[in-house]
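The form predicted alone is given below as one chain in structure tokens.
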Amino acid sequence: MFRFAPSPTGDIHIGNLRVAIFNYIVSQQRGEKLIIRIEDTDVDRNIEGKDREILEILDTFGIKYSDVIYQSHNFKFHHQFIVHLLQSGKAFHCFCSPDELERKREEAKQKNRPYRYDGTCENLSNIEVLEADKPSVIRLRKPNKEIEFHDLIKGKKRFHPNDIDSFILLRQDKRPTYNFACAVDDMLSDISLVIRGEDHLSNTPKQIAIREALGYSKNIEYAHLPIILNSEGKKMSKRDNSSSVRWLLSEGFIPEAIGNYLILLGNRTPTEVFTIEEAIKWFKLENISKSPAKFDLDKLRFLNRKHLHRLDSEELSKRLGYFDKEIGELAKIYLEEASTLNELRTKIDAIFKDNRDCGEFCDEVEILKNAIREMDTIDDFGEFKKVLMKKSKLKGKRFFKPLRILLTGSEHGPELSLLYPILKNYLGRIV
């Protein structure tokens, strides 16, 4: 089994989005169901909607998984499992108060050293315990040897028992923390594999830790993403536009790229343009490199077009709002000056456009549209303006400049014998 666990606090960024395509993709490789977990314990964090939101954005993506879970439905678990441990000693009530432990972590800051927790209520007895009259939190019992695992992206990684230390499991007011639900979430689901960001590392011991402690033999493997940088080489923030998937969907970048993309970097690929599906059969998580990836919008906008070429007419003329398949057509002649849904709706929308810009070329487009109206329907596009040149009296820079700002709503573009062959079918909407 494989899991996507997102948090319900924030849009979704693209090194999620990365993290659910390659955990989609090894479980498909695999034969693995994949489940959706949503990991809405931190109450004051969660966002109303975001939830559903998260779905519908790896619905998007084709990301298809067999249930979805929400993680603060196993607290009763959670529960029952912190009972085990602190009847089997391998966790203890720990009654320090947070500005007693303030001020320890402040002495060791002062004394140029890492904090750790000394082990004030590591060996309180039953009845200490129970006569203690202020509340508590749970903390599982410091490791007494160095815990080691493969990650199949950066190999083998060793942890000292300081670097894990007696760790809260559950707060004060009885809500687990995150490494200790995400531990005994992934032994009720049976995750084989976890792929997720190099930012979960350090929590990897903790959590192997905690199984260990419960007596949990089954061996969970590990591959931890390297971050994706921003232009300026830095970690990409909520800051960075493009780290959030909603943005670049707004922007015009569709799916089938962003997906290519994320695949694609810090990655070995056969190819550079595929799409997920078709990523399956060649993907590889040990090709993915140790070292962090520079996001490249530049990168993105290349396979952007790549993808829209791809696209069948209609389907790209459905995603431009239009119906017709000549309007696909039509918008793959403009992928030479655009690479976005939104550049090219801003030209497709130009040529059916009712107010144009003529500048200058007001009267002569006025003249040109008269002179159309009075035209039959003429194929080849040099008969066209043969015809027209003489119905409008109008040459060189007073007929060409007004004519393609009559069929394109703009003074630029593509060449006007390419695009005449679809235009002449919409003339009647045109003029």
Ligand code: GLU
The other form holds:
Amino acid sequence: MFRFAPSPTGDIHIGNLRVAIFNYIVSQQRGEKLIIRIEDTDVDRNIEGKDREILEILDTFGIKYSDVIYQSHNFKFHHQFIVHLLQSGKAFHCFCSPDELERKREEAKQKNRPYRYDGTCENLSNIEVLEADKPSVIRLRKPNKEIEFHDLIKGKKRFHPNDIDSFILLRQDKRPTYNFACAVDDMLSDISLVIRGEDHLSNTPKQIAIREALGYSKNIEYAHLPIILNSEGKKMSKRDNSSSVRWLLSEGFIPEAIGNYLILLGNRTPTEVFTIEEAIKWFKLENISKSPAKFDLDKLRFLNRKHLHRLDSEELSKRLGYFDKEIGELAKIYLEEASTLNELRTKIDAIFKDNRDCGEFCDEVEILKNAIREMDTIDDFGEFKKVLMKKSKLKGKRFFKPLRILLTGSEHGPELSLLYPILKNYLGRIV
Ligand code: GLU
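After the form predicted alone, can we look at the form predicted together with the named molecule?
All chains and molecules follow, beginning with the one already shown.
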């Protein structure tokens, strides 16, 4: 079983989406199911409705999953496992107050030492625990050996017990921490491979330690994906518009291209332009570069153009908000100079706009309009030009510029001879 585990605390960013796509691809390759686990244990940060938005985005990208699980529904299991860990002595109550801990953390900082839990409550007797009339958290007892695992992308990783520390499993308010809930849920769902961002690399030994303490012996594999950097080489943040999947979609990047780009990023692939479904045939996690990848909007624009070309004309027309195939064909001609749905829509809308910005050619545009209205449809552009020139008595620049403005709503654009075979069918609407 595979899982994608988003938190409903904000918009899905490209890093999350990349994780979802990779989980989908590898689960398909291995013939295993993919579940979506909504990690909603941080109640203060949950945003109403984000879970549905995340699922909608997955649908938009064609990421199919077998089930959706809400982490908060597993609280009862988290509590049962806490009892088990306390009984076996693998976890202990800690009564240190947040202020006390903060003071010690500050002290360590002053001495330039990393803060570690100092074991104050590690060896309290049952009586001391029962008689302590204070709120407590539950901590996992620091493992007594190094924790090692082989990451499918990063290779061998080894962590010293001090780097794992006696960390918190259950908060004072009885909510599990991320590490505890995640470790238990991965076990409960029988996850075989966890693919996630490298920001979680230091959590992995903690999650392994939890499952070891619980006596779970199945080895869960891990693959941590390198972070994505912005064009300045810094970690992408909310301030980078292009890190938001919703922003990219609203700008007219299509899911096919975004999916393609996220698979291509920092990867070695046999081809450059492909769909997620096509990538299932050859994708290898091992080919993902260990080092961070840089987001390149120009490359995404290039891929977007390629995928817009790949759409059949009817579909392209639909995505532009039009309903006939010929508009899709027209749009493909405009792909010479446009890369997103929004840019294409601007060009196509200009053709059908009532008021044209005719600049110094307004008289000529009017003359041409009247002439065309009196003409029968002519299929051949050469013939059309010839008849129109004769009828309007215009020529040279004073014929071609206003003709372009009249037919396309713009002074510039692809060759009229390319556009005309389609535009001729819309002359009634245009003039
Ligand atoms: N909810 C975590 C996140 O969105 C999931 C981490 C994980 O995959 O374990 O970063």
